[in-house]
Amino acid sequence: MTSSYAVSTTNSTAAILLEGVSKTYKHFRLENINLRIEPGTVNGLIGPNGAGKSTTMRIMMGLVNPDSGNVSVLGQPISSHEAQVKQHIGFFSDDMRLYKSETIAWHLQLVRSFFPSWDDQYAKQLLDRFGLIAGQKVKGLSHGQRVKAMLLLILARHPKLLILDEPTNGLDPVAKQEVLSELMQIVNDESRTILYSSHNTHDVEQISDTITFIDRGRVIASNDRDEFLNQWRRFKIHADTDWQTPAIEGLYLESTFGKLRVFTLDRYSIEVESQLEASGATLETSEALTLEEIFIAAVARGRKENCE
């Protein structure tokens, strides 16, 4: 029987849409997650360990049911079209396992039998690029080789959507770059969408169009990568003890050392330096932040605001 199911690929339809999604566990709560991932984009989900990245991705895959909120993937509610939509999703998680007593070739044939979109030629190319031997048994593979084998099985299906939960976690620098390089090649196909989670900002920065920061179960910031880098700034100023901070939106005091004060700003414009100096302060430095520095500053802000 032929299914009438079709994945929506119109530009107006989000590849992933989470609206007001919450999930409560005994010692953790995912709180009111709103997230929209556009088709044909590469999206980074950055957060510390235990921030809620894996729970969010498992909800997207229908592996965890949210307590509240709506979830749709590739234009379909994941709860009602789970089996069909998963044909078009490649999901990676570090706790996924291959059969230790079987070879890579055995796994290739197994996955090939389930997915009509399987590409034998691409699978052979990935074997070569990843330095894998088809006849080798899984039990003889290193951690990095097992990760690359799992990614091969996912990528050779040509899924429309890749949901990758910490795919480079624990990889040595060479293996990590091999994986990132392959993902960057996939980026060239503008019809495919990637959501990539990590606590490593450098990995995400290399390939992402948009980035979302998550901490303690809450989305604390989300923006285009370049917008993050352009809008965040750190200022070091000297000011008297009775100096009043000017009313500049997004200006946040990080620390004070006597007359030295350190601020971060998430809405930078060229007028800010002159506003600070006009307030009676002496501007010592004004510097752009790396994505890692932005992430740390955003987490600090979010935690303070959540406690207030």
Given for the second form:
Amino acid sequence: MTSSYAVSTTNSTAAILLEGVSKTYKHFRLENINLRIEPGTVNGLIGPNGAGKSTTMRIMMGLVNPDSGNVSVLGQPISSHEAQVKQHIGFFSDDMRLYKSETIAWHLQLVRSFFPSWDDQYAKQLLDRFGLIAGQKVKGLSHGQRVKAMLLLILARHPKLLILDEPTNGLDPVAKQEVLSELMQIVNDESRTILYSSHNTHDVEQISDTITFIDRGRVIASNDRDEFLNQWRRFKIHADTDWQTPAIEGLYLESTFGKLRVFTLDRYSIEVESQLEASGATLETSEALTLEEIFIAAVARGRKENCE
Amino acid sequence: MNPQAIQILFFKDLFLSRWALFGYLIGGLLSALVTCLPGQTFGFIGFILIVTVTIAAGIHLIGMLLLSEPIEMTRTFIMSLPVSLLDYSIAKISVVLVAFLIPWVGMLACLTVLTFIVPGAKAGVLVLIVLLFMFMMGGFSLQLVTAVITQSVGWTIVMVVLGNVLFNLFAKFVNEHPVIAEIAKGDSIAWPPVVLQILAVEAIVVIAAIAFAFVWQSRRRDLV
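Shown: the form predicted on its own; wanted: the form predicted together with its partner chain:
Then the entire complex follows, led off by the chain already shown.
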């Protein structure tokens, strides 16, 4: 199946544009990814562990070369303009480490030497806000402090594009909220584009405008967050065993318990409820789904369609 | 290619290896002092210690600067900076090479000076020392290219073991070679064709291995 989703359809230069991107490893394949991320938007990339989020982000950063397809970031092909493009990207990955033997101050100095846009004042503010000590060696930092130090190194250079791969993974609730609060402040700057991956829908939901679901190396759904929440519904229906499901686009049978059937729908309109009742069924409930429920339903659908 | 980025990465790694380099220089100096003690045995022990320190420096620097980055996951951090794969490759191989040259040159210089100042030392032994040091440089270059290609601690250790075995065989060969042995026992330094031929082969191995390491690393498609 080809997964093709345009997060937005404006004609401006996309912050990130992936066209037909594939990458094959021994036990994993990223399959024909088409994705367009518009400038100034906050985008969540949600997928279970091993779905391909990190590989996709590494391809965007030029750290991994795709086997096929085109990748353009901030209007430039990443393969030929890797260093220039990275001048404007702040990348965080959960498996990225700083040098244990050196201090935060040493890292600040190192990163500063690469970026003319480095903001000393903001770096100091972030040090205070995150409760970090510049003279402290990285080997003495907790996981939360390490994540904050990494974010500090990224944010103080004022990147146009932030690519954050599971930044809140493994953080305690307080540290997680501190990191999310800082990201929310950045979100207010409408010139910035953020791509944020997580398997935790709650974190992504807090800050994202648009959301993309990825599973088993394929993009299975991508939409505006509110559109997702408005368009997905779960219906519980009572119907005779010989009842024929009406042809409604996007209607998917989740489960059956005797005469009770549970459907999910990804293209909701009020007419659908009338259509269901007109078909001879009794509509018991029609409920909106949380983003997590939408994610689970989308993954289940995607896997079933893939098997078929 | 971004020379400024290469320079920053180069000095970053040189800074990170400062304590190791300092330790190897001190170790080399202490070994050199052993060679100054009276008696041939101390001269031999001192030389063995110097060779050991030089070989150990090479292994340690390759491990610390090249192989540990993917293991300790610092490479992703560096590659998230405005650095291309080519910049990274040039900086990385250059710094490993230069870092090794520091103790290598230091110890070769130290032995050269000692050859002239230690009473009873024969100046001709310097030819033997140069041949052995060039062999160590060749061994180091092969370890470097193995580490670059395989990114594997295991395969690099295999190359280290192989290099050490070959070093002993080479030391025996040059020590027993009639022309070279004759020069080593003399008070004057001479560079007959056989010595120059061996040095040329060693230089070719060094240059070929390092060039191959550069080409391989810069053609790599995925670094993390």
